[in-house]
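Taking the form predicted alone, here's one chain by itself in structure tokens.
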Amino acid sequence: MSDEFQQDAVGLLEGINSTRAIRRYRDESIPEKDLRDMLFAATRAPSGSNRQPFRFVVLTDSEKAKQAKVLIKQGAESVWRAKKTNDQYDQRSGADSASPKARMARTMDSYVENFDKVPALILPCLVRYREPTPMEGASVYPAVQNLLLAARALGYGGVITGFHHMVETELKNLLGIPEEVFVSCTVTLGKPKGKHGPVRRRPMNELVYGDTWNESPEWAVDPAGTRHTSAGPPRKPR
């Protein structure tokens, strides 16, 4: 394996825009070197006092991660069994098969029952070294975001859940993670069946304020063609 790390095809900013969350992967492998380009990029995130207390388990074709992801596929099954039915996913709007709300339904049932068969499966970890407090999640997340923003660059592409709670105890216990270390959540990677493109969020001015809650500043405004999404609650008015 070459000591050259690759060059990043995608500019910063354009990958911050265009990393959408992937879930459908191609039957392919991810080579030694891509996954050590990625996996480096996420070591390289900030942390708290710089103690580095984030560690990387990285879970691809052998037989125990085989195991790791059966297992997981186990909680995701129950996690959006119970979510699908909860949020009416084939209620409503979801009845219609065009709809944003079917379309997601349709890409988290591909999701969940493939699960056992991505190629990569990374379980962010973070090494307590203190009684857990509100802002322990800093000192993990950011290397979350770096892992996906590199599988971006890369031409790969990865989304986070948190499947893995359902069942935490046999997955440290299969793979030997000490009980007080915190399994943050699950990433998982592959080359994307669909692409990557602009992500649609709500209007900046309807999350971005300045001097008084609520309030934007009149520089919040999104570029020119942005597309924008109605999903998550409304701006409360003024």
Ligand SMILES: Cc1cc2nc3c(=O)[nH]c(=O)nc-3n(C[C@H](O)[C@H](O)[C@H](O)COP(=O)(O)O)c2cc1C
The other form holds:
Amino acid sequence: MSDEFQQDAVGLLEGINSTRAIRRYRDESIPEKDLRDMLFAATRAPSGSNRQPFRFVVLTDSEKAKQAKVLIKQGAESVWRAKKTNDQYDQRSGADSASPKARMARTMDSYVENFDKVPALILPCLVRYREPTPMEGASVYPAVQNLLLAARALGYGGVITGFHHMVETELKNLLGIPEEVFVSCTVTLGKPKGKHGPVRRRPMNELVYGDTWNESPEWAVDPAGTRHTSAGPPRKPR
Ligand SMILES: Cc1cc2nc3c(=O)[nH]c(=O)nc-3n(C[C@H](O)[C@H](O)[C@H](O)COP(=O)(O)O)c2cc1C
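Alternative state: the form predicted in complex with the named molecule, after the form predicted alone:
Let's see the whole complex now, leading with the same chain.
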């Protein structure tokens, strides 16, 4: 395997603006050189005092990896079943099969059903050296985003989930993860079945303020052609 870092064709800003949650993967394993470059990027992330408390458990196709995927699939099924009911995914606008809500529900159904077949499952962990603080996650989540951005740069896609919570004890036993280690999330990775495209968020003037809360500066204007989403709780009128 070459020790050169691969050249990527996607500009940094373009990559940031098109790193969407990808939940459908082609049935292709990820070559080790690509895993290496993605995990290298993850391990270059910042952390408090540069202590680098992050560790990444990378699960592909070993027997243990398969067992871990099956375990987390069980967590995924129960989390998604509850969310689908609570958030009424198949009612109101979701009753129309062409609605964004119904499409999202189909994507989630297929994601959960195929969870045990994801090409790679990464567990970004944080080795605790003191009692948890409110800033603790900030020493692991930048690494998670680096991982997703590097995946995007190499033509892969992924998504963060919290599906491991329900099965965390069994997972730690299976993989030998010490009790005190914080498993921050799961990240699944693979070649997307669909295409990458621009992320959709709220207009930036709803999200960026100047020196007064809820008042955005004049320069906080989205670039021409930006498409938005109405996802998220309704904003308070200004
Ligand atoms: C903290 C966090 C937790 C998340 N948990 C889940 C999850 O449990 N299951 C899932 O399918 N996606 C999960 N996601 C993915 C989000 O749903 C996704 O990032 C968001 O909807 C934006 O998607 P987009 O970038 O494609 O617009 C999570 C994302 C974050 C940042």
